[in-house]
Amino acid sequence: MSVDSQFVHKVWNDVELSKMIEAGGVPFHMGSDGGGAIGTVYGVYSPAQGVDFRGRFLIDPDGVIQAMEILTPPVGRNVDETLRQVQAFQLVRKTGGKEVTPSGWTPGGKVLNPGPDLVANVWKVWNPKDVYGKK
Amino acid sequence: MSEEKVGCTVPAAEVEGMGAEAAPAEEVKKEAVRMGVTVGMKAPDFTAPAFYKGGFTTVKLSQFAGKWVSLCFYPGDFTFV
């Protein structure tokens, strides 16, 4: 989603982004925001620069915002990041919150337990080395 | 979501609850400052003219219920990164 308009979006799609994506491009919707109305209601549109700033919204299945990130212009996003948070709501949704997931939790890793019996316990069951400073 | 006729004119972007035409840029300006969302807040709708697999056509935030979305904005088409 940007200011840009529709036409635009198929023009970038069809001389460069087809030339990084096999199969003919992107594979989403590529939305026009002219004008910035939803940008602004989004909190990401700058009326000054005229452009939506890099704003990444997850929502989950009913239609509630879970994550949110808004990086300036010049520094580009994280799709595994994404992918990895979109995992971890999905296990915590699918637990109903008996599951949560601890700071640098990847599928497979462990997870904690919310309950009287963890407070201040954490330290017990984990630990940031087992998932930083690894490579 | 529907195959749109290719013309000239370019719709208009369109936030549920707020018509195009409710919203005057003037307006969209000054609510800037209040405005925006955070975590735990229901997604506003909106609806957007968009380019999807070769095709022109419209996309509703709505038309996703029941899936998961990655609502991503970024600066203009060609930007470097």
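In this text, the rigid core denotes the largest set of C-alpha atoms whose superposition between the two forms falls within 1.5 Å. Everything numeric in this text was worked out from a predicted model, so none of it was measured. Residue numbers count along the first chain shown, from 1. What changes on going to the form predicted on its own:
After superposing the rigid core, the C-alpha of Gly24 moves by 2 Å or more between the two forms.
Once the cores line up, the CA of Val125 ends up less than 2 angstroms apart between the two forms.
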Given for the second form:
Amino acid sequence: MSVDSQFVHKVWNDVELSKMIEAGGVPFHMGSDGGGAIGTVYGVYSPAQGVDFRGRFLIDPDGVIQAMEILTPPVGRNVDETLRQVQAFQLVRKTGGKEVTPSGWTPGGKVLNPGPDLVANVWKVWNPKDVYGKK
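I would like to compare: after the form predicted in complex with its partner chain, may I see the structure of the form predicted on its own?
Just the single chain follows, nothing else.
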């Protein structure tokens, strides 16, 4: 969603995105926030510049914001990280919080089972080197 009109979104999709994405463009509707009303609610609209800053909000089925990221225009977003986080939130929701995802978790990766036994013992069951490969 941006303050751009639906026509600007169409041109951006047809002229730019369709050349970068195999499916011929984005597979979802791009919303227009022409007056900045939605951006204002989420705290990303700049009335002085007339733009919404780059914000990403992951909202669960109950309407609760589970994650957010706001970037200034010169810094691009990471779609893979967004998808990873969506998958992590879906897993946690599916297990009712009986499984949680540590830093850098990816689907199929090790999960943690929260509880008193895990306190001060995460290091016994999970190590960031397993995910990040750093020594």
